[in-house]
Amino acid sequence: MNNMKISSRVWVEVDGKALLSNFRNIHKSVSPCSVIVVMKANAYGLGVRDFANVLKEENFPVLAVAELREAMELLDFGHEVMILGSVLPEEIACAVEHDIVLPLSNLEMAKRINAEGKRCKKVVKCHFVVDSGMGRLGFLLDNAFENAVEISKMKNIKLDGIYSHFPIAYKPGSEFTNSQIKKVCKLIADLATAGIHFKWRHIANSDGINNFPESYMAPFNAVRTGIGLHGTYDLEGNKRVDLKPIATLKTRLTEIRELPAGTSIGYGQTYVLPRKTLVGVISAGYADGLPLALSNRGSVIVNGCLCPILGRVSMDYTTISLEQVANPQLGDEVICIGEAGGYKIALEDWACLKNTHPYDIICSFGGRVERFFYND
């Protein structure tokens, strides 16, 4: 058997310098508020592993990620493990065995978290989730009230946290997202006075930290972040905190040929070349994650120049005008998602023209594309 190992032709590089500056300066704008560190979706598809190591000695209460499978993968890290939303009942055994933090989004769900404590011995930590305004996960404030008091009778269930979610905090000064802060410092309030305390009180999640000052101010004491560590921003909304892209997405010129006035380029016949132009092909598709909406109106960096994309983008390859480059040779390197030449191409940027927002378009990159993290 050949056991070479052959390199990917689209590859991504993550400046881990950079996102440690994120979490940093993220943490500096909130403080005295600690971070909880998101890293569901394999921390948006950069690398769940290397994201974790690069934020191993920072200071932040606990790793929050989306289910029981995410969470097994960072028990060695000496940190906390939250899962954030919901639990299946086949899932709260493993979870409590392996002492992962748990939310309560419903009765019932407390109720066999209790038992199954109650059965290993164990107190559980759990977080009380409240849906303000999300509609999707968590007990509605006009009941939270009487099942946080249910809840907190539970032996083997510990109250360690209370959350809820914002929907809209891209938009600044939204009446519907300041109505939800103020509805839950209520709540955190006459939960108190039933002697109700919580350790973590959090609410603001990346949007709320660069648009609404008031959730990571008194009483809430923490913030999540996820796609804020990556550097990016909602396409809405202020940019308060200053964060770095840490994410390039290069690959390969993988063809060039002079084709003639005339020629059709790729399915659709989208593209009709105007005159005799020197054209390139690069190794990514959308299986790689480049939206088809960068078909005739998106770029790419080849040694320094911008060179436009041509027709429609299809699974594997992608064509692109080559005439702005001196002397391009099969293997250069080719920018995607990144700057070189005095040119940008950023992930908002593709968002923009797919009329998505960056979340989408970072967790789009294929199962191919490689991940490699660096830290000079």
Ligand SMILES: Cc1ncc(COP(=O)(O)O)c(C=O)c1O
Given for the second form:
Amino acid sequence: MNNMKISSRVWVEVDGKALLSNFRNIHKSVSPCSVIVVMKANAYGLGVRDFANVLKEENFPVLAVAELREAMELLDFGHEVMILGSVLPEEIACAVEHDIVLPLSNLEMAKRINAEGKRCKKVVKCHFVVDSGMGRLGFLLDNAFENAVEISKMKNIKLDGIYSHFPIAYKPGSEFTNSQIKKVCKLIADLATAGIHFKWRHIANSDGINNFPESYMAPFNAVRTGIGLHGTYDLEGNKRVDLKPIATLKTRLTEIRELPAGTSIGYGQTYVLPRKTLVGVISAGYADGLPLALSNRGSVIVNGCLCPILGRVSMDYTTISLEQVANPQLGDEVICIGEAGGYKIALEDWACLKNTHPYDIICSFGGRVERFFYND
Ligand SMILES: Cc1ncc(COP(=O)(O)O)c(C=O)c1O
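Having seen the form predicted alone, could you now give me the structure of the form predicted in complex with this ligand?
All chains and molecules follow, beginning with the one already shown.
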């Protein structure tokens, strides 16, 4: 068996320093609110353990993920771990055993969690989830008060937090978002009057932090941020917090050829060379997260030069023009997302070309894309 390390042909470099700076800038910008760091889906695909390691020494109340398996991976980080959204019945026993903070999104779940708490002689910390307009999970505002009162009587549940979520906080000043904030504030006040107090009260995601100051003011005392840590903003809305992109996607030049005029490039023959052209092939394709929408529209950077993509992006390879590159060599580093030579290709540029949002781009980096964190 040969243990020689085979280096990756396509990789993401994650700038730990930028990640830390993004966390601190977000924290400062919402102070005195605390920041709940959202690292679901493997920290949006970049590698949750490395991501958590960078933030390990920072001051935040809880790490938030989407599901039990993700939560289990973070138990040794010395921070509380919470599941946002929902738990399945068969996940409750394991979650309670490991003291994971659980969401309460319906009464049936609350009863099951309470029963499991009783069986284990534990009081389970939970956050009460309010659906104030997301239309996804949680108690509707109409019956949230009564349900919170009922749950507050369950002896093996501690109502440690209450939260809601925004569907359109990327639209500054949206009436809908303002009214969600008002309604959740009223619910929190009504529950306080009834003697039900929550240690943590939160509604803002990254868009809320950038666009809705009321979402990180009293009664709220925490925000939840995921994409902000990545240094990315929504395509719409304000960029209030100073954030830096943390991810650079790179690959290598694997072929260099001069091809004659009239040569068609790639599947579908969507590009035909108008003249004799120095053409390169890079070892990354849609399996690595390059959107098909970059075909004949996107560019990459080779040796500080912008090189247009020719023809259709394929699974493992993408063809580029090397006309602008002085002396390209096999194995040269290619920047797919990042900057060099005064050129910048951002996640947001790909999101625009693909007619999607930056989350989709980050979460689409493929399985063979190696993730490297550096701190320099
Ligand atoms: C309930 C909840 N809160 C917070 C977040 C973090 O959102 P963002 O990455 O936009 O900050 C998410 C992610 O989708 C979420 O589902």
